[in-house]
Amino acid sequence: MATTVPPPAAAAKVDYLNLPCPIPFEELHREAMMSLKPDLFEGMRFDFTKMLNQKFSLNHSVLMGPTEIPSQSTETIKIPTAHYEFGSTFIDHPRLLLWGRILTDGRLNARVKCDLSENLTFKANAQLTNEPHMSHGMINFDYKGNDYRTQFQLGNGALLGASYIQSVTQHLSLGGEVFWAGQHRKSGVGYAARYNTDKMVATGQVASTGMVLLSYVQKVSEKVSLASEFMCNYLSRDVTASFGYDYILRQCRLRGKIDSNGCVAAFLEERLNMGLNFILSAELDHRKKDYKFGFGLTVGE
């Protein structure tokens, strides 16, 4: 009796007219950055957010701890400092965002994000300081197509930049960027690739400035993610490899990393109650013998 052989499964075809829109070029490594670059700090921090209505909120922040100052020696020199920061946020979801912060040392930070249309977004950010030549500002125009994104940047110091990223399959995106810093007479070109599925994200980026950046994130489960990063500069021969994790529990979130320079870091966010979070931060640099510890409270949503 002859056995019936089932026909081979047809290979899935790529519908090039129905590709997903990629993430912005500047956010290529965002999953890896969540694990490898948490908001570490040293000292004591207290943040309070008061919602005045559904769109407007006020923010108060106090930070007390040492600040590193530049030194010719290999030892880290720190001086005690304390800052108070006042800010406000206005959100007219999803079209408009206004964000501002001012510190007691005279620094002023401001951000604006406005959706001019369904596809075109305007962004602006600025930092003003009392120190000469340290203030800066930048504006961005982001355009979102069906399967691509493009961005144009203009900043002080005659800084010009542009980027473009295109989905070529359901999971693969390719992009590039160019920039010109007129004040320093420097220019550069960069290329990037990103491959993502439901379980992993792999990203590679290379630039004419000598920078090579590779990252990989594996989603072990709904609550656990592992990340790795390899960064080098083939001009200066600097190489750094990092490994990190992101663990989300019912009441807390724990992130940490270790790198090839002997630096170990951890960041814990514990939800004590509705609108009340406790924060622990630690960073140990064994090579420089620099150890940083911080704790804080965040009040308000």
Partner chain sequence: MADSVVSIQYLKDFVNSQIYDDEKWAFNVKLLRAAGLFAGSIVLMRNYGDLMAI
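Okay, that was the form predicted alone. Show me the form predicted in complex with its partner chain next.
If you are looking for partners or other molecules, they are not here, because only the chain is given.
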């Protein structure tokens, strides 16, 4: 009996007029950031979130531990501090988000995100302090097209910025940004590229400020990701590369990394019970001989 050979599957034709919408320019490196930049801290941390109803929640945070202050010498200077932060969040999914946090030293952080239409989003954020000339505010308008995104930014100190990112193929997107800081009389331009498949994401970004940022994330399985990042600023002579892992398991999330400056870090979030998480943080800088350990508890969603 003659066996029939199935015809080879035709390569899927790419419809260049129907490409997917790329991710926002500011989130280009998000997979690498999520795996390699956990919220490391030193000391004791306690977060409590109380949902008052489906849309509104209150948040209380306490952080006790040493805070580093910048110093001229190579030694790190730490001052023991204690913070209490009160915050509230209002989410009217998906159109409106209001978020605010205030600390005991008078610093206020606020964020607004509002969908003006299906494609146009308005975002604003502000950091207000008691110290003169240290408060900042910024507003963004984001427009989402079929296969492109564009953003326009306006900040205090005559800060103007714009970015654009376009899907070029099913996997590749290219983008660019420009900014102008009126107060400092500085301007800059940057270019970025992102290539992603189901198994990996590779991104690259260069800017006229002298920054080069490359990242690569390999999705080994549903639960495990490995990430690597290279950051170089040849104007400030600063180069760092880091390599890390991210294990997302049912009961915990474990992230760890090592970098080229001799710094090793790990961050563990363990789910003890529904709404109760235990967190451990460690950062060992062998070069500066600076060792930071932290522990904490997170209660609520």
